[in-house]
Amino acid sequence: MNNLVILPVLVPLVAGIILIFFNKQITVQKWISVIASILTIVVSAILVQTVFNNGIQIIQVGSWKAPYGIVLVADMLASLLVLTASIVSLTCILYAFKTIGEAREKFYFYSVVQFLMVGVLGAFLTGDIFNLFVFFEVMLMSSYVLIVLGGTKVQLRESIKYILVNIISSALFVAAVGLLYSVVGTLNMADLSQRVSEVDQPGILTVIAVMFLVVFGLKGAIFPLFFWLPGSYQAPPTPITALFGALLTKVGVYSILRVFTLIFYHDAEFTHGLISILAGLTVLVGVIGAIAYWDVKKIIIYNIMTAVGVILFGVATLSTTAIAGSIYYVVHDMIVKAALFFLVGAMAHISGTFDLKKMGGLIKNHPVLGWMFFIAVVTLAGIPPLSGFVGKLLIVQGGLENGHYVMAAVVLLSSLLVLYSVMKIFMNGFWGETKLSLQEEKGTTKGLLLPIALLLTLSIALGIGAEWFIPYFHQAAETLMNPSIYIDAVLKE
């Protein structure tokens, strides 16, 4: 039993509570938020290295042994996502300092962000499917507050749709958990894996698996459950959209990755075949949306869906190489998607609009911002040797090894279309005729470049230093492909 496992949840929880008492003192809030975020990053990094050296770490809350008590489990997949989410959260907080506005800061913005992180990090670490629901709810309630914070007309309109969709999703989640418990009599994930394996996943369990796919698919915005995403993610300010785009959809993707490799993998021809088809359609809808729009924020939002489709293709193949690629791509996408939201947010901050047709020639006055955007573009498109390339290469390689030629071709084709969609922003926003002189600009990039630089540096390191990072991702994939490692760590502690 290792108390280190609970610290990534405990630190933001304590910080969030403390921040409530300083809601009018903005400087104090900023310092507490940054210190708490750095502390979360440090304990998460130690957790990753501990899992790499000593294997899966668990903590049985209240010393009640699994499968009866609440258990938190840090395998390499959970640890890597906890570390990445913590880093993204810190950069969102730094970006918010200059963009979120005093009114939102005084209305518990920093506190709610910490509570959102409790939900996100808890969802990655829980070893119990009911507590996955609980952490989902913590995350969703925080996101409800963040999406309406500021009270603009568009926020209120989109928040109604967002809240309704998530209430339906939560009801379905509870129903699926209840059905699962009535069939197998346990909710501990390791115990579930063992019991489903003993009965070889009969038809009723496959139906329950599809219910979970719908629930997690709604959160991950897969086809055809993505309808709420473009409007809901466009409504709030950039730091909140970046948090949502980089983290919330990835919690849905993580849940599919966890449940369909640990518990429901015995009827793979149906369940994983279905995931493969949905992944392909999600990629297609994502790239079509990204190409069609001229709103820079919406282009990046549709690219979230493309990435989700690519990641799920790796899951559907059930190949160790492809799953390692999917995990690599999740981490890459969390980092680069947050950076891209910051970049388009900075473009809008300068020009006063998200409409690409009203921008132009920004690179003349903001060369650093322009070249940062270019680096993010080539990273997102998967140009070697950057991080997007490594993840996609492993996914395609694993897909080809298992005979998924059509989907591998779709993933490769999507890279070209993703490149086209983001190059459209670069060519029209940064090149061409300068539409605003320095004096006519609506804002500056002062204070906005540091969080972008931090994320891009990490993304470049992840690509160039792939040889050093890949053993971590292979360990994560091997644990997913051999559920007995997870079961032994949790039930035989």
Contents of the next structure:
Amino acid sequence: MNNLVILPVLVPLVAGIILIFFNKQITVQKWISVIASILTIVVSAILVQTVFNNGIQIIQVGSWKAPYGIVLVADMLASLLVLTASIVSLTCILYAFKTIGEAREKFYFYSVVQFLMVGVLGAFLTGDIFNLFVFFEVMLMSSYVLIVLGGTKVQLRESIKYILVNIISSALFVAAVGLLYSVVGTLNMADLSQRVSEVDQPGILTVIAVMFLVVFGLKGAIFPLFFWLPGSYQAPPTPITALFGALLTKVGVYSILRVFTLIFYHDAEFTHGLISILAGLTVLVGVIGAIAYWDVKKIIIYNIMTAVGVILFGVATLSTTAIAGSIYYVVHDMIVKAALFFLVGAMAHISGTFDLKKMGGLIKNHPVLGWMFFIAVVTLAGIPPLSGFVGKLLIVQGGLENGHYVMAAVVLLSSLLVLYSVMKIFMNGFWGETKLSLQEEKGTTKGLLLPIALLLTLSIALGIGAEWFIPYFHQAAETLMNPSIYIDAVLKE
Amino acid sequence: MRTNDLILQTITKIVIFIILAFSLHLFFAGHYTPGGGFIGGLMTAAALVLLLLAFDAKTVKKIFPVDFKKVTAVGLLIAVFTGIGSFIFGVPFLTHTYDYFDIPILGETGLATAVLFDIGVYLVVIGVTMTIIQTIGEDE
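Same protein, the form predicted together with the partner chain this time rather than the form predicted alone?
Full assembly next; the chain just shown is listed first.
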């Protein structure tokens, strides 16, 4: 009995519903969105601290006992991701104030953003595999609306692809859940874990595990299943892309992390070997894409894939150090990807184009923006005092300890290429000859810098204060490595 | 050419009450027999669609002067707040309860809070269905 766990889902849900009534009063909408987001952050922060002090928190929805009813489980991993996601959503809303435009705001934009958060936070917190599917659908339905909202030609084209791919993957998800249920006879994750370990994961369960990998891989854009990502994320306006890039793929990654540490970890040589290979290829394709393009948004979009690959590599090694690194890297990446999308959005806002070759010398008129971009770049690449470093260090360390030398080398090499790809934006966009004088600029950065500054401060704090944050991440990794902690918390109450 | 819909419209006026009554019956039957908020809501929406077929969109708007998007939102609010109501009693979210009451005409009747949740579902289904149909219908 602990209603705190459900509050991060309830606050955006109620806010989203109330926002439907105010679709014409934009000022009211803005106030409600900001207040609701701050409230979500506060309850998530309380949740993190409660979990840190008192262990895993669960709520048995409707008072039904664990394997029979739905449980929401807040372990350290889930609550950290909930906190990060709610912070990112606040900055996205703040960024949208200046950029999204009245036409979209009047058509339930803020409402749909809140519903998207319901899906994302619910997916992080749920302890039931079918409930995970439902929250996935809540998230995806909202993302369909956000991707098509505005109705420009490119949005219509890309939303058809996006919806098609996601409907197929959702159908596959239902099929996988159905198969799993017919073999094991339960849907609760803790109970699933217990029963799978009783039968020691025979062949059929490994097949189902791979089906889940395909499903979550489609959501999280891993190597052969990423084809929909570059186009779909290119189409909508910047704050929406930032929301997608920071949160949606990470929900897929989180699900892989959860399912392959809690339920299917008995045939690690096959399943985790497969994840390791796919992670390596994802990293490679990501950096190739990031280097190849001259479109600033595309470069950042391909960097999402690189990050997904790096995180999955941490999962594949199944060592406490690497998993702690993975979790650190997820949190870091959610923050810094959102910041980077905002930054390239601001660049495009000023110069009126996403084409890097048409920009130049922005630093002369926008020094603050320029140096913020520089900080974001070195954070992304993982330069020591900043947050990208700690995660990658732990992942590589965990990889080397377990003899995954090739993969560790791939991760390190990818950092170099990631640095090159974003430094290319910095050098071509900010340095060089000034192509636009102040009068010729298409827009101002007024109001755009605040959300970026918020995220970068957080990212710097996460890097410099790593000593202070590490216990949280170690607790998260401990729980993931010992499924018995999770099972005991859920079933023995 | 003006067609004469006299037969259709007259039959609609009678049949619509039967459909509405049946949908309410389905809705309240949900706890013990097949039925419930979803099918009840669809059936009510079907009655409204029959009205739309027999008359035109303007007449229906005059008979039911409600914004169906708001109906959806109200339904969602009801459903969520029946869940939140459990907070007051210090039990987990969405915990439902029931009791027996002596109601004048019906006699001893079991009333469950799950019905309140179902009213939410009922309103959401009507709201969504009618929004879809009206939006497509009015689209030029």
